[in-house]
Every structure is written in structure tokens, then in C-alpha cells.
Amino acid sequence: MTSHSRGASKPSRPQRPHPPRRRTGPTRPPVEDPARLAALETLRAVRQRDAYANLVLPQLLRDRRITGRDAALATELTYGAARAQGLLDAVIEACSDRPLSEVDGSALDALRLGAYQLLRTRIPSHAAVASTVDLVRAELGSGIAGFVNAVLRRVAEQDEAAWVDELAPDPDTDPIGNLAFAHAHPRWIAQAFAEALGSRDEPLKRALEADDARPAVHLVARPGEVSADELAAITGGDVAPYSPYGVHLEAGAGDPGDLEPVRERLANVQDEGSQLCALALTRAPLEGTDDRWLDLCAGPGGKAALLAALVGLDGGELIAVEKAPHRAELVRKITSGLPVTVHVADGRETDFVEGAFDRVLVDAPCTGLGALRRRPEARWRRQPADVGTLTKLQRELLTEALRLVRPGGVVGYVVCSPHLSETVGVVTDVARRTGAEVLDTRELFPGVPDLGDGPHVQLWPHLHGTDAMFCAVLRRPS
């Protein structure tokens, strides 16, 4: 995110520091700060290898046996700094006399870590600066440590609100840009949210605020194995408000993979919105046979596991299709013991006969703009150009799903995005070309409020506490 200035009336700032040449220093950061070290190394992996923070950090915590308060601190700092990167970078650049492209990459990782602590945590300023500088000095030497120290001290001169007031676009002339900056989103994503919400004012502000917050962990109880009440009692969580199989855990409750019900395959980690979209497909009324279901884009397998458990209760089976072999293996693992057959194939080019299935789920590849709070670095990786490629794929998958479902059967189209091109645009186009009927999907989300005018359903973090999942259920003409 680039910085913005709103006029020449601001007082001029003193000469800003610039990075000196790197000096030789110790090769290992201090071991007495395992939380910040883990956070720093995760941010580095994200920058250097395009790694995913939510995959790298848990492994680091396990390998180094970092638990308790240290693990919670590492998680907060890592995900928070990755999520707020655009805002942090704008502030850091305002406090240096060089563009970020000329700042040492490892120093930039540390600056983001330190700036996040200064602007978005209650950690005292002196502790945030000193701990960050210690890490840099131990790894990069005193010269770069001095640069980091000087920049962070300038960052600490103002709180986040003051920096936003100084650097964000003017709210009167560019309200979307202002909100995007304040809540650490690229402007094009905030624009997409505004178009989906039909608002660029308070609803957009609430949506971006919720998307900028750390989400709770959601679990799904495996039907036929354990109830939501039992799972909540075992885990200490709360029964979900809308999904009959959902349980919510507090944010920062630890690695859910360590929970016994998850290890024993009685439960999986799955956002409640994903659960509701999978359940919507199963709730659509159907005449005739109802024992052969298809998940056309099954990886990594969360929805496939829920669907397979449900169809298995009535003696049916689920066919799961996944193009990537490693993701197909994930589907096999998560659905172990369930009536599932996994096929490695492109969902657009299967060898299934036309009309072979009663219900088909298309959980299509998408931009993932609806799950940015769970994938902290994703908002800074996605580009507007990604949308066109994905919508073409989405239309092709939905069209093929309507061919594979029998006449009178139903197809659920699901994407984790509110972008209108990926949601209403795809469904409207395919329904027009195929003659499929778009059902009033709101009726398949019983008890869920604020579902709009329909017939599609768009969930939102600020309204439903879920990822921003989109769901439409279509029926093939009979």
C-alpha cells in the first residue's frame, strides 16, 4: 500500500533515517525471546518463499515446543503483522527516507513486527522497540539495528489513528480508499466489498473491521459420531448459533489439531459458513433417488467429509473429485472411514455419465476474498487480474455440474468470496445459458438472519461471524 498525503499544511518531519551498510554480527537471534523469533522467521518465510503463515507458524511452534503465552504472543504478532502489512508499510515508509524496495528484506520483516506491536497491541513502546532491535542486532549487526531503532522510534511518535489521519486518502473525496487504508485492505478489495454490500459507508466499515480482526476457531462435529453439544463439552467451546454441527472456540485457544476429537476424527476444523453452505445443498427438496452425491472440487476435504457423513447415514455414497494429487490425498485422509471414493481429475473433464448424480457440490476455486481474516497475507497477494481467470473456470465447473446432476437434481455453487463477478455474475450467466432454476437459497439457511433479498445467500463476518461465503443452489430442469 502506498502512502498518501492530504495537503502541505502538515509540519515537516526531521531528516529520516536510511539503512546503513550491513555489519557483521552474531548469526543467531537471542534465544530468550522465542515468541518474537518465531514470528520474525514466519514473516521472513512469507516474504521470501510466498509461504503461508498459518502453515509455517504452527510447525515452528511444535518443533520448538513453544506453548502457552509465548505461543499466543507469536500467533498474535505473526498473523497481525501479516494482516496489517499494507498499513504498516505505509507508516514505515513515512518514517524512512528511502522506499521500502531499498530496505533490507530482513530488516523490513523486523520493522513490520515492531510497528505492529507499536500500533496495534498494548505492548509498551519501549519493550516493542527494544525487543525488535535486539533481534535485528543479533542477526544483522549493530548498523542495521540502529536503522531499525531510529525508524521504530519515529513510528512510536504517533498512534495508529494519527498515522491513518496523516497518510490515508481523504474520507470526503475517497471514502472507500480511506476505509481500505484504515482497516489494512487493498483498495480494490474494499471496492469489491462495497459493491457486494451496496454501500460504501457504515456497512462497509463494519465489514472491513470484522475482516481485519482475528477470527475464532470453528469446529464441525462429524454427524453420527458426536453431537455439537458433546463436542462443545469436550473442547470447552460454545455450540455454534446456526450450524447444528458447529462449535466455536475462542481465538488464541491453541492449535485445534491437538484437540482429541480432531485427532480421533470425531471433528474437523471448518468455518461455520462452510458448514452452512454444504448443509444447504443437502436441504434442497428432491424427488426420487437421493443416494449418490458428488463433490466436484473436493480438496482439501472439509465439505466432502461433512457431506459423506450425512449421505452415509442413509446408506448413500459420495464421489469426490480433486485435480491436484496432493490435495486428493488430503481428501482421502480427512474422509477416512466414510463412504467416499476419491478421483484425481479435473472437474471439467471427468468420465462420469451425464445425469449420474442426485446432488452435486461445486466448491469452486476462487479469490478467497471471503477468508482473508484466516489467511492473513492473502489480501496482499491477490490481484484484480486474478478474477477474470477464476470466473472463467467457475462458469465451466458449474456448467459441468449441471450436466452431471440428473434432471430434477440440485447443484450447490459455493465460493469463499463476495466479489460480484465470482458470485452473482457466474450464477446468473450459467443459469441463463443452461435453463437451470436458481432456488431461493435463503430457505436452506434456517435461522440465519440478514440474508438479503435473495435468491442467493452471501454470508459476512460482521453479520454472521462466518467467512464471507456465497451460496446458490440450482435445479436442473426436469
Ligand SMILES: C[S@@+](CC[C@H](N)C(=O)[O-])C[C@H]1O[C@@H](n2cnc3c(N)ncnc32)[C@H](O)[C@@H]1O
Second form
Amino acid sequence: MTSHSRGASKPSRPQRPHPPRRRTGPTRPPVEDPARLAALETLRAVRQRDAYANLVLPQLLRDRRITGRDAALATELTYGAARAQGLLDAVIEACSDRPLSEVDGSALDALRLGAYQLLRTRIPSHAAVASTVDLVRAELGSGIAGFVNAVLRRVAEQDEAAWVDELAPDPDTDPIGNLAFAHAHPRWIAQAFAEALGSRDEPLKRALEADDARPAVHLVARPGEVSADELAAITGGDVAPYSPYGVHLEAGAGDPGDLEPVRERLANVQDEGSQLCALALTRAPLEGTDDRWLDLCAGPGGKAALLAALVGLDGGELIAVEKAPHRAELVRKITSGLPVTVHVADGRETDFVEGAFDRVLVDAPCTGLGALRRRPEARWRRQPADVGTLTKLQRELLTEALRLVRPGGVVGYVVCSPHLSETVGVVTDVARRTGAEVLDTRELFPGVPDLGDGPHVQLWPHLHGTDAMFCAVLRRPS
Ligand SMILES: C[S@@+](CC[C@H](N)C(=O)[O-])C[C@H]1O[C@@H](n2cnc3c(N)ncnc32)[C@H](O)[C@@H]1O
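For comparison with the form predicted alone, provide the form predicted in complex with this ligand.
First the chain shown before, then all remaining chains and molecules of the complex.
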């Protein structure tokens, strides 16, 4: 750790480059670098119009017929740069003579792309700088290219560890801030992880590290159609460790939507943690009828498809509610052929009579802090203020679910977030006000290790290889 590393006394760097004006002359011939061009354009869409990188990039790759190594490179650079944005920006700012807010937006996209290659890939420095600068020259002109060149050369002077050492908060006075910086997470999110884990050191470090890695693709075999063994054999994947229907594919194994079993609706893409949470609801012991299940927040329908296939095996049915019409349509598509009726409605104001269902799933809208691995830019977009709005809605949906389930019936409350306000906070509050019993949900996750003290279940990427899903199963008093 360098002594000049923190606070106001940054090392002096002579002749920092000034961002020039954007060039207005004739356009340059296009560069032959489809992967980086696609990455740059996706980063621009993310910055300019709040687009989702994991929607924009695959479309762009398809439209331009970018495949193989170029597609893999574009994916790595785009998602990597989007994920690491906060860290990259801090380094870029340290290498520029002015705040990022005064740097041309398109130049900033290119700087993020270049800095990511320099700090987090094995691409040789000269190639990372030259390829980025060529792209900028062709796209934006030589003035901006000169600026980008100068900043990237400064970035290349040190590796990632040295930059973290120089720029991150002091680990002794702010251990969470230090880990957040080093693993490219906003501090408030690292803080939320720390509170859920009850740790500010090694477990937090491992959680943030795992959250920064590219996740494997998980598939779910449709019960009654194909087994996990068969699905693994067809796709070349591995049977998942915990879900009896799960299969893991290697990260970067191509677009899983193109796999034949997925196209033929024998399987869907679904994180193993989501599978386990849906299954937990089905595993809770129940006396009496068990053939009317409700999914109160169903879109886009991953859990609805799994639940419907299971209830359908015993002749039952699933009612799926979704507020957003376009997402309700996705539920219809993914559950076609299954015993499902889809309603477009607010789950807090449906027409169902009280006590109409045996099991109810509330897979509530949430911050998604548990699935940051899968949504590259999400961590920089979410704000702490989102939490308060969401927990109110979560409490209302869970309360309504406990009214719609019959006495003795069970409700699964699931969020893809480890934030305590969205998880234990909501469940404890609603259970207290409704008198519902919180079951020891760990018993509904057989074979899954490291589930803590219960009664709730919090899954983690670093412990379970799943998204950080939270699940609590509650029973309405008889
Ligand atoms: C976390 S997602 C559910 C994911 C889904 N269960 C799956 O496995 O594919 C939450 C869903 O709730 C929907 N939603 C938000 N507010 C709602 C409300 N008041 N009533 C019903 N659905 C709502 C959102 O549009 C979103 O599709």
C-alpha cells in the first residue's frame, strides 16, 4: 500500500491530457474490428438511453452476423466494462485532467472499453490502446483519438491491483468501501451484502468476487418432459448440484435460446436458485386440497412454467397474475401447453375470493441486487432510494398473498436480493401483522449446504453458485 495513496494527495502527473473538441470533418473509413465496435456501440446505448447491455448486444451480434471469437470478445468486453464501470471511471478520472462529467460521452465509452482491456484482460497493452484509439479515430475523429490515447497510456502505467491500492478507500478505516472499490460495486450495495452476510471481511470479499465473475448459464428441464440427466447429455452441460431439474452450461457457451431443447420448450433458461425457491414452495407439507396454485407476480414466467408443470402432473392448475401486459404475454408464451391461466392485474387488487388457493408464490419486484452478475450495468443504475418504494410494494403483495391462500395453505416469498429490508424485514413485519407462521424454510432446500440459522434461506453466488435469491415460506394460520 503506498503512503500517498488516499485522500487529497494523489501523485502528481505532469501534462494531463485535455479532452479536445469533437471533430466535425468528414467521416473516416470504418475500422475492421467488429467486436470492439459492437462493444462500443452497446456501451453507448447503455449510457445514452439506459438500455440493457444483455438485450442490446445479442441483437447487434445477430444483426451483424458477428459470431465465434468476435462474438465472445464483444461479449467479454461489453459486459466486463459495464460491470466494472465504477472502478474504471475512478482510474480514468485519475488519468485525465478534468472530472468525468466534462469528458465527451463517446470518448468516455471508449475509455471504459480501453481501460477494461488494460486492467482486466490479458490483451497486451499496446493492442488494447491501439485498437481502441483506431476505433475512436474512425468513429469520432483524430482530436478525440489523441485524448483517448493519452489517457489510456496513463492507465496502462499500472495494473489493476496498483490502481486499487492507490485509489480505493483505506481498508483499515473503511473495509467495506475498500472491498466495494476493488470489486467494482457501489459502496451501498457492498454495505447491503455485508449486513446480510454479517461480515465485513472474508465472506464479503468472496461474495463480491463471485458477483463480479461471469455466471454459468443454468437450464431447467421441464418436469414430465425430460430429465436433468437427459438435458445435460443433449446440451453437453452438467447436472446441477441441488435442483433435480437443473443443468449448468459453461459461461459463454453461446446463446442458450438457440439450444434445441429450449426452442422445443423441453427446457428453459433459469438460475438454479430460482428453481430451488419455486421448488421450496411445492415441498412445504400441506394437509387437504393441493391443486390450485397461484403465482402473484409471474412475468416473465420462469417460475410459473416450473410450478405449472409440477401441479399439472397431479391434475392441478396454476393461475398466473402479472401487472405488465407485455410481461403477461411472455408468461403465456413460456407456459403454453401447461395448465395455466394468465391474468393481467395488480396482485394487490385481484378479483379472487379470499382463501381460493392452496399454494401462492410471491416472487416480488425487487432491487435485483442478487442477480447483478447477470445484468452487467444494473449495479450502477440502482439507487438506495429504490429500496423504500419496493419494500412497501413487497409488504402489500405478501399480505395479499396470505389473504388469498386458504387457512393452512402456504405462501412462498421470494426476492432476488439479499438486502435485509427486502428480505427479513418484509417477512418479519408481515408475519407479525398477519399472524402467519414462518416455516423453517431450510428444510425445503434438501441437500443445500450453508443455509445459516434460518428460518429464512439466503442463497449466494459464492456459496451455492446461484444468484443471491432469498426465500421464506409462510403458513396461514388454520
Ligand atoms: C421478480 S419478477 C417475477 C419473476 C417471475 N416470477 C419469473 O420467475 O420469471 C416480478 C414481476 O412482478 C411484476 N409486478 C410488479 N408489480 C406488480 C403488481 N403490483 N402485481 C403483479 N405483478 C407485479 C413485474 O412486472 C415483474 O414481472
